[in-house]
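So this first bit is one chain, no partners, the form predicted alone, shown in structure tokens.
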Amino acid sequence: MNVRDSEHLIAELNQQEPYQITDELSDADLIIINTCSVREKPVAKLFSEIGVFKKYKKPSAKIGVTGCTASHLGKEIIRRAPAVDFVLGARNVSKITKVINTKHAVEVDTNFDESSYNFAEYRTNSFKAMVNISIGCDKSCTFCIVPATRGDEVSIPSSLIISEITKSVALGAKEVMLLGQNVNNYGRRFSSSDEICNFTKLLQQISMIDGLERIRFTSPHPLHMDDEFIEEFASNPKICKQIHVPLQSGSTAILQKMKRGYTKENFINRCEKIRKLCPEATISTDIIVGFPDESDSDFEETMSVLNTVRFEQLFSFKYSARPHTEAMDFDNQIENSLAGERLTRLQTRHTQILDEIMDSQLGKIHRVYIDELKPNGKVSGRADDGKLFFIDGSEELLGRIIDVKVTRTSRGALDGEII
């Protein structure tokens, strides 16, 4: 989502003058730091980055801070770092041309509605498109700062989504990634009250676009994975068979404290439904360890779900207390050392599972969409199920979907040869 926001920022700026990306700090006329605030570390890093940019930038260059940290710190950023020229919140991306020429401008209104705004066109990769289908979040997870930084959830009109994807396909994209905090809650709220469309219907509409061959999305919420949605995921040939199902914890007691809205049993049931209807699908997840009041038995419940579902990909973290969240004030905060031990156990076990999954791929054939040129005579792309491939090849392979045989395996990617 931050990558797509960055593309929107560049697109809007290009309406005033033709900006180009540079890798040389000393050449930059404008430096934008697009931030995340889900965990504490990126926030701490922000101010050290500003210091580096201030030291080495040319005198006339402007510095802007955008994104979620901008939303929740606002004017505090300029107070702590006067070298910053403007602050633009995650819900105010379309205002970039307004703030860029106003010294110390701060626009961080989380109630601002950009859902019907038609952004200018700019993409970092012409072979695949990222498209927002909603903004904000209506959930109240006790560990998460996102509702405070991105505001209430609003769905983007389906006609705008279809139009944006159609334009991308005309420019060469064969794959789209649909983005939202809870994509399968699409239709929860529209700016216009006359539209009625849920996520399953949206997927069906998108799959009718000529020339579009692959549909991905992130992130769905387990609470909204009804049978209709899972059946569409499994049966629609254009929907890639890769799905992110954020667990967060395997303990029902901890899930209740997190206000996730489902139980361990509910979660496993949804994953079993996916595996039954679509055995080739890969399932990834998010897990937080060391959440306040997490006992040894709670953690063992998480390990149990890991062993039951056998996730193909795992994003795992120690709990990070965030401002504007309920959990920050919970009693029985877990010691960092204990959380670290649990994280190591979780990641070690997942590594074992991942090795078994990836080793079993040797000799198998996948349909791979080649979308990136790599150094040393390589290209890369992803299979339908999301596995990353590296293949010997050159620019003429870009934009093609080809059969590839796995010749070497590793945890992060597969090497293959065209057949």
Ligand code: 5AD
Given for the second form:
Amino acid sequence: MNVRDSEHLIAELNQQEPYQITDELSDADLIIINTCSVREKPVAKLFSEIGVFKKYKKPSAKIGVTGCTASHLGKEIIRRAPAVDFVLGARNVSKITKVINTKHAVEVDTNFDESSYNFAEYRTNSFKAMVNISIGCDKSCTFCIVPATRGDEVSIPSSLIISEITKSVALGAKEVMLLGQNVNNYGRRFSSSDEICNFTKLLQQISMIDGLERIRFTSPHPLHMDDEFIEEFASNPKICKQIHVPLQSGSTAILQKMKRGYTKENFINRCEKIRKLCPEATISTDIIVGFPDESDSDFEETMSVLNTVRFEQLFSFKYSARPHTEAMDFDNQIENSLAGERLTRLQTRHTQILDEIMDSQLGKIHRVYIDELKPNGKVSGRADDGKLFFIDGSEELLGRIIDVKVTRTSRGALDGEII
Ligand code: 5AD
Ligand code: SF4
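Moving from the form predicted alone, what structure would you give for the form predicted together with 5'-deoxyadenosine?
Next comes the full complex, and the chain you just saw is listed first.
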């Protein structure tokens, strides 16, 4: 979501005057720090980064802070770091050309509705397009700051989504990544139209776009994963067979305290349905350990879901207490050292599972979409199920979907040869 917001920022700036991206801090006329605030660490990092930028930047260069930390700290950022010229919250991206010319501008309205705003075109990789389908989040997971920084959930009109994807396909994209906090809650609320559409129907419409070959999306919510959606996922050949299903915890008691709206059994049932209809699908997840009150047996429940579902990718975090969240005030916050031990156990077990999955890949054939040039005569791309491949090759392979045989396995990426 933040990567796409950064592209939108660049697109809007380029409408006013052409900008070039530089790796040299001392060359930059404008420095934008696009921030996350989902855990505490990146917020602390922001202020140390501002210090570094201030020291090495051109004296005339402006510094802007955008994104979720901008939304939740607002003018406090300029008070703590007066070197910052402007603060622009998530969901206010379209105002970038306004704030860069107003000293100490602060635009952090979380009710601002950008759902029908037609952003200018800019993509860092023309082979694959990220496209937002909704903004904000209507859930109230007790650990999560996002509803406070990105505001209420609003779906983007399907006509706008279709025209954006069609445009990106005409410019060379064969793959789209649909983005939203809760993609499968699509259609819950539009800002002004009387449109009726849900995620499954949106996927069907998108898959009719000529020249588009692959559809990915992130993230669906386990609660909204109905049978109709899973059937579409399994049967639509354009939908990539990789799905991220955020678990958060395997303990029903903790899930209740998190206000996630599903039980351990519901979650496993959804994953089993996916596997039954689509055995080749890879499932990935997010897990938080050390949520307030998490006992040893709650944590064992999480381990048991890991062992049952065997997630191919795992994004795991120690719980971090955040402002504007209910869980911040819960009793029985867990010791950092205990959360650390649990995280290590979870990750160690996941690594074993991943090694087993990857080892079984030797000699297998995947259809890989080559979308990046790498150093040392290599290109990279992803298989339909999300596996990352490195292959010997050069520029002429870019943008092609080819059959590749796995020649060497490792945890992160597979080596392959074209067959
Ligand atoms: N502490 C730790 N992890 C969190 N996440 C969200 N809020 C927190 C928090 N307070 C994780 C969730 C979410 C992912 C994007 O970040 O697992 O799915
Ligand atoms: Fe946060 Fe929950 Fe919304 Fe995801 S669904 S963004 S975890 S509040």
